[in-house]
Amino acid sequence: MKLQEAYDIVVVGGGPGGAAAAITAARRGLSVLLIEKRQEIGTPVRCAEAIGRDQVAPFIALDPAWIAAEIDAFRIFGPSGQSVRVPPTSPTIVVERKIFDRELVNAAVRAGATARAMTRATGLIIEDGFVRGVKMISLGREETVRARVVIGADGPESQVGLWAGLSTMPRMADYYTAVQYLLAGIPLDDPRECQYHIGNDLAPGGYAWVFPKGPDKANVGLVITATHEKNGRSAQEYLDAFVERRFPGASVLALILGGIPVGGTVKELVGNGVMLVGDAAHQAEPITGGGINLAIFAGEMAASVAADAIAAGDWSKKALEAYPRRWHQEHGRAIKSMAALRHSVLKFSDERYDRLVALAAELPLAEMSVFDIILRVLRHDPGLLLAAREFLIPT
C-alpha cells in the first residue's frame, strides 16, 4: 500500500480524460500514479453518459457490462414539438459510468500505473517555479509525492491549475447550471436513440435530454446558463416541470447536480511540469457540454506530449507546449465557434427554433456530411454565417 517517494507523472483525477492520460504514460513505460478524492472511482456520475465507440476502442475492449444502449439516432425537438431524427457521426453508446470510469483506470494499472482513490490533492510541490509533486492526504494520512510531471483531471474547478497559477475561472455566461434524474418506469419511444429538447419556457439558454439507458430506463436532464438562475427559477425546477409533463409517475433512481463550462478551452494549458485535461481544462463541447471524448483525447494528447518531454530530458513550459498546440490544430478551431454559435442561439426566439427544426426535417440527413447540414442550416440562417466563419473557413 506504501507509494514510491517519486512517479513520472502524476495524474490528479480518476475520470476519462484522467484514465486515458494514466494508461497512455503507463503503456509508454513511465511510472504513473493516479489519485481521486472520491472514495469510489467513478461516483458520482456527473454527465448524461453518451460517448462515440471509437473513442473507447483504444483504450478498453467493448464490454455489455458497461454498455448501457447502443444509440442508432438524436432525435431534436423543438418547442412546438416538432422533431427531426439526426443520425451519428460516429457509433454512439451509453454508459454506467460507474463501471466504465473504474475499467478505464483498471486498464492503466494493468498497463503499470499505480491507482488511489480516497486520496485527495491539497496542495503542489513548487520548486524554481516548477510543479515538482503533489501534496496530498491518501487513505487519511498526509503524503507528499514527487513528479516530473503532474497532470490535473480535477474537474472544471481545477485546483491543480488553481494551485500552479493558470487562468481557469470562465465567465458566470459561460456556464451551464446542470441537473439530471436517472428515471425508471417510463414509457420511451426508442431505447436507441437520444432526445435533445430545445425552448425558451423549457430550457433557457440551454436543453433537455433524454439518454435511454435499457428499454424503460433513462438519464433525463437539463441545463440552462448559469445567469438564467437569477430569474428566480432553478434548473431543477425547470426539469421536474419538463418531467412532469413527459414521464409523470416516474421513478427517480438518481439525482445529480453540477456546472459546466462551456465557454472554450482555458488560455493555459500547461506550465512548467503541469498540464491540463477534461473539465479541468474547460475541453467541453460548448453547445452540448459533452466531454468525456474531448476528454479522453486530451489526455491521451497530454500524457503523449509528456512522455516525449520527459524521454528528452526537459518538462519546462515551452517543451510541454507541443499538447496545447496539438489540441487546438485538432479541436480548438471547432470548439471556438460552436462557443461563439452558442451566444447566437441563446438569443433565437422559439420561432426560428422551430423552422431550423423545420428546415432540418426537410433534408436527406443520412445522405449529408456535417458540413454539408451546417452550410444548408446557414444558408437558411444567414445570421449564424458570423459566428461560424472560423469554423467555415479554413486556416
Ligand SMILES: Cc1cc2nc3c(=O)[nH]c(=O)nc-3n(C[C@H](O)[C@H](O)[C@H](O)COP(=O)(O)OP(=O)(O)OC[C@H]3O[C@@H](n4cnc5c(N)ncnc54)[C@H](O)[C@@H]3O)c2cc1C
Contents of the next structure:
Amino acid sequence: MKLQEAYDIVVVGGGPGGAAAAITAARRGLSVLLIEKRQEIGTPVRCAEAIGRDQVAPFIALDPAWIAAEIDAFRIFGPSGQSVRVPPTSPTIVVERKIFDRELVNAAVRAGATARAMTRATGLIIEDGFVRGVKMISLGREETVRARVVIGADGPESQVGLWAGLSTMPRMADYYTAVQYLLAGIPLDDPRECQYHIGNDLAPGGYAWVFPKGPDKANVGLVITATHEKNGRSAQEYLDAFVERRFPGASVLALILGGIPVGGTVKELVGNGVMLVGDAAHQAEPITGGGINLAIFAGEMAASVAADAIAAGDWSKKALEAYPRRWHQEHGRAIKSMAALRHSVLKFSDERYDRLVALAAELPLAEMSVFDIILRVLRHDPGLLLAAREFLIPT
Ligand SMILES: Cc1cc2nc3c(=O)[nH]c(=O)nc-3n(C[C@H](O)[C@H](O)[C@H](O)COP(=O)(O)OP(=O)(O)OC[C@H]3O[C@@H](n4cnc5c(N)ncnc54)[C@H](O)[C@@H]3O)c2cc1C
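Counterpart to the form predicted on its own, namely the form predicted in complex with this ligand:
Next comes the full complex, and the chain you just saw is listed first.
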C-alpha cells in the first residue's frame, strides 16, 4: 500500500482525461501514479454519458456492462416543437459512467500504473520554477510524491493549473451551469435517439437534452449560460418546468449538478514539469459541452509528449509545448471557432432557431459533415450568416 517516493508521471484526477493519460504513459513504460480525491472512481456521475464509441475503443475493450444504449440519431427540436433528425457522424453510445470511468482507470492499472482513490492533491512541490511533485492527503495521511511531470486532469474546478500559476479561470459567460435528473418510468419516443431541445424560455443560452438509458429511463438535463442565472431563475427551475411538461409523473433516480467551461482551451496548457488536460484545460466542445472524447484525446496527447520529453531528458515548458501545438492543430482551432459560434448562436431569437431547424430538415443530412451542415444552413439565411460571422472568420 505504500506509495513510491517518486514517479515519472503523477496524474491528478481519475476522470477520462486522467485515465487516458495514465494508460498512455504506462504503455510507454513510464512509472505512473494516478490519484483521485473521491471515495470511489466514477461516482458521483456528473454527465449525460453520451460518447463516440470508436474514440474510446483504443483505450478500453467495449463491454455491455457499461453500454446503456446505442444511438442511431440525434433529434433537434426548435422552440415551436418542429424537429430535425440528424444521423451521428460516428457511432454513439450512452454509457454508465460510474462503471466506464472505473474500468478506464483499471485499464491504466493493467498497463502498469498505480491508482489510488481517496487521495486528494492539496498542492504542488515547486522548486526553481519547476513543478517537482504533488502534496496530497492519501487515505487520511499527508504524503508528498515527487514526479518528473504532473498532469492536471482535475476537472472543471481544476486547482493544479492555479497552483502552477497557469491562468484557468473562465468568464461567467464562458461557463455552462448544468443540472440533470436520471428519470425512470418515462415513455421515450425512441430509445435509440438522443434529443436536444432549444428555446429561450426553455434554456436561455443553452439547451435541454433527453439521452436514453434503456426503453423507459433517460438522463434528462439542461445547461444554461451561467450569466443567465442572475435573472433569478436557477437551472434546476428551468429543468423542472421542462420535465413537468414532457414527463409528468416521472420518477427521479438521481440528481446531478455541475459546471462546464465552454469558452475554448485555456491559453497556457503547459508549464515547467506540468500539463493540463480535459475540463481542467477547458477542452470541452463549446456548444454541446461534450468533453469525454476530447479529454481522452488530450490525455493521450499530453502523456505521449511527456514520454518523449522524459526520454530526451528535458521536461521544461519549452519541451512540453509540443502538446499545445498538436492540440491546436488537431482540435484547438475547431474548438476556438465553435466557441465563437456559440456566442452568436446562443443569442438567436426563437424565430431564428425555428428557421434553422426548418432549413436543416430540408438538407440531405446523412451525406454531410457537421461543418457542411452548419455552412449550408448559414448560407441559406443571410441574417444567420451575419450573426455567425465570428465562426466563419475566427479571430
Ligand atoms: C451535466 C453534465 C452532462 C454532461 N454530459 C456529457 C455528455 O453526454 N458527453 C460528453 O462527452 N461530455 C459530457 N459532459 C462533460 C464531461 O463530463 C466532461 O467534459 C468530462 O468528464 C471531462 O473529463 P475530465 O477527465 O477532464 O474531468 P472529470 O471527468 O471531471 O474528472 C476530473 C476528476 O478529477 C478529480 N479531482 C478533482 N480535484 C482533485 C484533486 N485535488 N485531487 C485528486 N482528484 C481530483 C475529480 O474528483 C474527478 O474525478 C457533461 C458534463 C456535465 C456537468
